[in-house]
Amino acid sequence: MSQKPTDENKTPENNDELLIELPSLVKEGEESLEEVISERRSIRNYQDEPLTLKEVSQILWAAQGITDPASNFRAVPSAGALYPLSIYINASNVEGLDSGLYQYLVDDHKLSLKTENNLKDKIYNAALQQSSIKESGVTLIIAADYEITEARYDDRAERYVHMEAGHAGQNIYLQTTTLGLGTVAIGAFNDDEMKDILGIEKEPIYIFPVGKRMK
């Protein structure tokens, strides 16, 4: 049975003004899964150029959107259907999007504004100076609430949290090779620093840079 989920990713009530429509999905795509998987490479160098919104609105989607509503089922398989994930992502250089800290909300498919500052300086130092970070357009933060999944798996709630997130990264990954983007998962952090630069209780578990690739 799915759970409803957290009040984190429900649209907030009378705040449409900080609400960002995301752009229409595309199913189907020109090729095929296991040319994707053979062309999938981690990518640290980007080129300087915007991505669009609706390249950002794809890779949210394959991170953790809706693909039954009927169910709440989402892209990525979850322990008991609890879905204790949230998407951060921070924008800098996104058409049709001011730069800003943002969380996806899962529920209508929107980005809701936490801040309109540009914290990629802030995530970049955090994230020990890796360069990728720096050259991205958006940066993807992924962070987990694990008492979600504790009420029902105890101690092996941790485990199942990170194959979830694990499950997230490698469709980020899919689906940035798809649209000719590029991104890397990292995992070295300062986690105390992240929550607060995010102003999250949550814990950070990955950052997907994401950005064009080098021709």
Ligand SMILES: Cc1cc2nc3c(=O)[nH]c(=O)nc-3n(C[C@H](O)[C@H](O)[C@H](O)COP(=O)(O)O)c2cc1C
Contents of the next structure:
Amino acid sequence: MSQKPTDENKTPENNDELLIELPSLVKEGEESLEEVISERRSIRNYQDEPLTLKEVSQILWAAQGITDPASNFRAVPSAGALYPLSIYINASNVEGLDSGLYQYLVDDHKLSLKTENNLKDKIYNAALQQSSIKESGVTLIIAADYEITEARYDDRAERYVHMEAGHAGQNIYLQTTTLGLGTVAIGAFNDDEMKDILGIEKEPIYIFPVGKRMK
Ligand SMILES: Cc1cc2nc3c(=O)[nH]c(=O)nc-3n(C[C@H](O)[C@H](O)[C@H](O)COP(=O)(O)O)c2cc1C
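Mind pulling up the form predicted together with this ligand next to the form predicted alone we just looked at?
All chains and molecules follow, beginning with the one already shown.
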């Protein structure tokens, strides 16, 4: 049951791109890192309650956001600081955000609408009908442009890109844990089908459905 974006956070920049401002970030938490690591689990069942845009904003920042504006270095390490990863989200139950597929614009901390179609059922089918996707309020897709890293690291690039996706995935786990949300890493899906559904050039490599944790 997503709502229309408010006038304040929805900016039609031009005919092709609809941008959504993301809420400001919180950089202090109540739990220690050790507590969050201890608490982290793969959670596959969620409450049927909407996520907030603030929660989505926070998770995207943890996955790939800029932590040092002077250098543009990000929350996760990257071989050669080349940053081959992109994050897409399919929103299906987020307060203040229309359903649809969006790309996270790292530099601006905004979302760019790719399609207003809610792709959840298709993503669910391409991911072997894993119920975590069906139950999620938002599904993050980490996609990679291998050529960015190959240009410098040749045949070591593939492993570097996958290592980076792991770093991003762990941050998604830890951030969702502190927010009282749940997620699970999904590596089992049909690559070609998923890429086709998302309509993207990059390779989808890792998927994280997110929802409110069961009480
Ligand atoms: C690379 C990778 C791929 C995974 N793929 C799936 C998946 O497709 N579906 C799923 O339910 N869990 C998947 N998992 C989650 C594991 O099943 C889970 O991490 C493991 O059971 C340990 O549980 P924990 O994460 O709660 O510690 C994946 C984990 C990793 C690291």
